[in-house]
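Next comes just one chain, in structure tokens: the form predicted on its own.
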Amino acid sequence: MAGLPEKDLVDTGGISGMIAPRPFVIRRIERDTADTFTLRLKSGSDRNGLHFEPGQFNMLYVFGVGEVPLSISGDPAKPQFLVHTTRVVGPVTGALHRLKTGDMVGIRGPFGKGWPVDEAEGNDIVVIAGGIGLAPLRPALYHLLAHRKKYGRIVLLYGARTPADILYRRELEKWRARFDLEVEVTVDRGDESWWGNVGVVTTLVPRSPFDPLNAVALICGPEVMMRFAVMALRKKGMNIDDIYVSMERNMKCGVGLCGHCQFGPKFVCKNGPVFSYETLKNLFNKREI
């Protein structure tokens, strides 16, 4: 996931799961916002890097501290570099934040089921991201743009709390300059420097230029935002089978053994993190789950 929303998984005397971590060296650290940063990693043992599908995640291990699940946020076409964006939310992400270029972390993965980018060929694509939810969607955007002729309209709707919280600002500006990609950015609260949209990201859906009867939606963000995004898409006429969400829930082993990420009858690490909303619609509104 882009970052564990509640707490990190602190080391209690061993690596969870059955897969040993591989060593990766930090090549670059980017400070995206006040509490969000991106690690650019390179394998310390494999020159070919780590191949992954858009939407998959890794378990990052900080030696002596513990490990945390983080969605991969780099380009699937460049497996020699592994990119992860996260927010400081606990002891493990805090330890990652304190690391420096040249330090080493352990990687287990990639795990999980990713975005259906191949199955969506021939359709319009609407990508809806809230806050740091843009990070798990970025590999899908890289793939869509690298195979641009295989898709219809591509629309990116992105919402952040404030202008200072906007992720990947320079990249968003480059994407907005393209003629084959529609990008709309909104913030919950603007300031004197902000001249763009103000309001939650779901308010952008009704006027977005895509065909709801021939489109696939990819959504990632807080669960309440995803629920309202689905409602907005359904109101616009989209089929529920064409809507996909990425769940950000606690994972510990990554291989479906510990049960830490169980979501009703599903396991986020094995059956997700990307799900068709159709498979989750009866679980989203149940507080006990």
Second form
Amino acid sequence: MAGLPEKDLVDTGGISGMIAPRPFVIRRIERDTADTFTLRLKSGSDRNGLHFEPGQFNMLYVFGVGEVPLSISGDPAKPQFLVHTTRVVGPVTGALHRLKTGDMVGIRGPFGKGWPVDEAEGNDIVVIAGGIGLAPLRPALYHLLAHRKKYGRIVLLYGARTPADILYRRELEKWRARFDLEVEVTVDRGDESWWGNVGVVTTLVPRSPFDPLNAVALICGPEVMMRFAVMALRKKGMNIDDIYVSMERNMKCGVGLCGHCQFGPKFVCKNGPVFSYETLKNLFNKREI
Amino acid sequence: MSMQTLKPYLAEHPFLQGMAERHIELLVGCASNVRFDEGQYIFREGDEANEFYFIRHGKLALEVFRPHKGGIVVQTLKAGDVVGWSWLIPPYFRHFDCRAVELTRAIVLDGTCMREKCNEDYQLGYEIMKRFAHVMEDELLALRLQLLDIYGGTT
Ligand SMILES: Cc1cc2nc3c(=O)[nH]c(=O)nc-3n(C[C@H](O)[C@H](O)[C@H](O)COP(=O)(O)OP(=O)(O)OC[C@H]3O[C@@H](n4cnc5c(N)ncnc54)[C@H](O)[C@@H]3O)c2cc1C
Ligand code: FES
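What I would like now is the form predicted together with the partner chain, since the data block earlier showed the form predicted on its own; can you produce it?
Time for the whole complex; same chain goes first.
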């Protein structure tokens, strides 16, 4: 088990749960792809688990190494298990990757504003995910499917680099078999085993069966991909204020105090990470931000 | 299917949305119905490009052939897409192989016939060019994004 300093064992929940990490135990680890893995965590003390809204994130502390923001990728209707899907990119995510079942991490959160799943009721929903961007969108998909009758057509467009990089394969296959959900997966580069679509995820937008005038789009992925996805949606006739994106910026406090995550006049941790594209449109292309 | 019965299929195809009826009628004169079985090659790199296709059902893959390794798929196309613009640009040769990934039905337009009609009716030519310019723009944008390898690095 990773070393857990005494001073980190503060588990008061409430407001201090936002400031001091609470211990969670790793119950299961799934290796999704070569560089991505999913942790299933259980609270060390709170049997009710961690209630969250789709699109919210936690600050996850690997003791002795550091803290990183990670979106919650589990089912909001099953808060007893906390699920995070992580791609290894540096020291903290690397250390997280080396932990084993039974090890402990510190959790602060949940933080931020999530996907507008309630406001979107009555509309078609188009979910566009690229790479690891499917993780923050999965809770929204669980919610949409759990309340299926409240929405029109639901479309998931997912792009990955290669077939080996596709996340949540089994779940995607299950979703694809449903009659009330349209799932399209595409890869940038195919291989001999791949019979599906090849091309970037934005190429799926024009033929996608949703009504652009009565749809809400939820997008998460690399920023370039999100920009191109917004262009494709607007070309199809969607209103800019019906498009939502999830932003990432370096974070420290997670509660709007330190200014690390500032994005123009907004704090990504507090005002986001999910924003209406309308509120960001003047910032999105600014290189210095 | 007779030529006339192709008219509604052409009129419905997204590529031709908003096209004047008289222009659709001109297209019908160059059109015929085709079907490709799974695995069938529709054209190969270097072939003369004398046709283009409106896909009605199914899926086609554009491939680049690599010696000793076989074809690598660079793009897939499906219902609602249009395939092939080499018929517009001299010397009218194909740049990719095109294979049916699954049973595919399409309407094929004869490129020579279309070039003649476009030369006779500049308005039709302009409409066709405008639509292909959109397709080319979309493909160019997609290709640039593909080249960026956006998922390769971090977000
Ligand atoms: C709100 C929010 C939610 C997030 N959700 C997830 C998630 O669910 N799963 C997940 O894997 N990651 C997620 N991230 C990104 C994650 O926080 C970073 O990958 C992590 O902080 C990297 O820490 P590190 O110490 O491992 O690497 P670092 O040393 O911090 O970074 C290593 C390299 O990756 C780059 N990098 C770091 N963070 C990012 C980033 N966010 N985008 C692009 N490049 C980056 C750095 O520039 C550097 O080159 C989220 C970020 C935010 C802000
Ligand atoms: S992370 Fe401190 S203000 Fe957002």
